[in-house]
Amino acid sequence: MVVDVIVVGGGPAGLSAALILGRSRRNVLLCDDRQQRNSASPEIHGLLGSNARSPAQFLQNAREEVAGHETVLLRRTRVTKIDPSDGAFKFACADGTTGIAAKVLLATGLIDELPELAGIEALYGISVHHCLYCDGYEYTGKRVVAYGKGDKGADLAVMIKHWVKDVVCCSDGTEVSEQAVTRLRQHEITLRKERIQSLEGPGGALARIHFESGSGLACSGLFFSTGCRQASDLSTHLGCKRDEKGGIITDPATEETSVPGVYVAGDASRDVLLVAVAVGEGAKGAVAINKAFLRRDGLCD
């Protein structure tokens, strides 16, 4: 298979890029193993025109729109390898698909490093969150826990106060600096240092945190600050440079990574981690790729 562009990842960024490239009449292969970061969430928030829509419905509609373009092929598979080859890129997929692409767009996303707390998996994306801009608004008038070890939880708790008045900081058995404790007091935020035993809540709705000390804390949601990592090692394999946060660096003029012909969009760039931004980054990356083809063909400067 020979294509103009292989788009790796079929979340909002990848699908947005494929749509623009398809409308630019480029031959595109989009590969997606459907492991989107927000798949557990019941609703998307902060996306104009689709606020409170389910991620599953959003993605299904987007796939149908993209698939309507005859030069775009969507394939449910994982890209396992990409290597530079004579000015292009050889690729291989888990389903046996192989080929050559002139350009690569990585929209491979991130994976959240969930706190190691019993019961968290059933709550993640529903009442346990990583993004205040996505989910903070929904907790107005409720009690929310800011989770993070050391000063991380305290810093997060202070930020949450803008969205929610009733905030409790949980450091899960770790010490918090005097400076951070002072800030918590200034903002009337309770600090619980006890080690957490488990999280409890029916149907994905957090209701109570149990501490190893035997005490408990009633609450409606938890936001955590434990970091995230790249969901794919393809950028590392290709040699793309990273910034101090682990995001893939791009050239502001060409939108390329440090590897010519390789582009990135969405959460993998570690810029602003919102669906709305991912959609925009995908479109921006696609325009940059199409302009590179136009320059190659002598159709623009």
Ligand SMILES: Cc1cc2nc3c(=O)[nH]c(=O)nc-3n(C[C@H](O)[C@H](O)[C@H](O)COP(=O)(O)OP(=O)(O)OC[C@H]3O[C@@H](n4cnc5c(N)ncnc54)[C@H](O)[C@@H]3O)c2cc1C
Contents of the next structure:
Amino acid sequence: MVVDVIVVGGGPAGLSAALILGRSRRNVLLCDDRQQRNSASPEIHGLLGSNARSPAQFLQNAREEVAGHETVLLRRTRVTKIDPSDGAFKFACADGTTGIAAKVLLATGLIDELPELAGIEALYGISVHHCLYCDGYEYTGKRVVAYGKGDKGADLAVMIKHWVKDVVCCSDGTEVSEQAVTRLRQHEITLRKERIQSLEGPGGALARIHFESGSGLACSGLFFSTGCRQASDLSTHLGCKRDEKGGIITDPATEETSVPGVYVAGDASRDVLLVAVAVGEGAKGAVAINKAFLRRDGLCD
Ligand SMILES: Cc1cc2nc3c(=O)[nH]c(=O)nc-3n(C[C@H](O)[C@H](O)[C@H](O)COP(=O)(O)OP(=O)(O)OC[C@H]3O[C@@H](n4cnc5c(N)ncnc54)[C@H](O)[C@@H]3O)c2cc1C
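Okay, that is the form predicted alone; can I get the form predicted together with the named molecule now?
Time for the whole complex; same chain goes first.
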């Protein structure tokens, strides 16, 4: 198969790029293995005109919209390899598809590292979160826990205070510096240093934290600050430069990486991690790719 662009990843960034490329009459193969980052969440918040739609519904509508363009092919598969080849890129997928693409757009996203807490899986995305911009607003008037080891939980707790008045900091059996304790006191935030035994709540709604000490804490939500990593190593294999956070470095005007012809959109660059930004970066990368083709064909400067 020979295409103008292979888009790797079919979250908001990849689908947005495929939409604009399809509307630019470019031949596109979009491959996605459907592990979108927010799939555990029931609602997307903060997306203009689409607030509170479920991620599954959003993606289903987006796929249908993109698939309506005759030059775009969507495949549910993982891209396993991309190699530079004679000014283009050879690719291979887990379902056996192989081919050549003139340009590559990586929209492969990130994977979150969840805290190791018993009971977290059933609550994650519903009442246990990592992003205040996504979910902080919903907790006005409720009690929220800021979870993080060492000073991380304390830093998060102080920030949450802007969104929610009733915040408790849990350091899960780890020590917190004197400086952080002072800051917590200044902001009237309670610190619980006991090790957490489990999280509990019906139907995904956190209701109580149980400590190993035997005591408990009633609360409605928990925000954590751990880390995340790239969901794909294709950019490493291609030699794209990364920043100190592990984000793939891109040109802010074009989304092109340090490897000419390879573009990145969405969370993989670790800029602002929101659906709206992923959609925007996908569109921006697609326009830059189309302009590069127009220049190649002598149709623009
Ligand atoms: C629990 C949770 C809740 C969130 N809530 C919100 C919210 O309310 N509002 C908001 O704006 N943002 C929210 N976010 C952030 C939002 O999910 C991301 O910013 C957004 O999904 C980024 O889009 P993306 O297209 O870059 O990546 P993703 O949506 O993660 O999509 C990447 C896709 O690429 C695929 N992929 C990766 N490697 C390969 C490969 N080699 N081959 C084929 N496919 C591949 C993955 O399987 C995945 O389907 C939330 C995040 C989480 C974790």
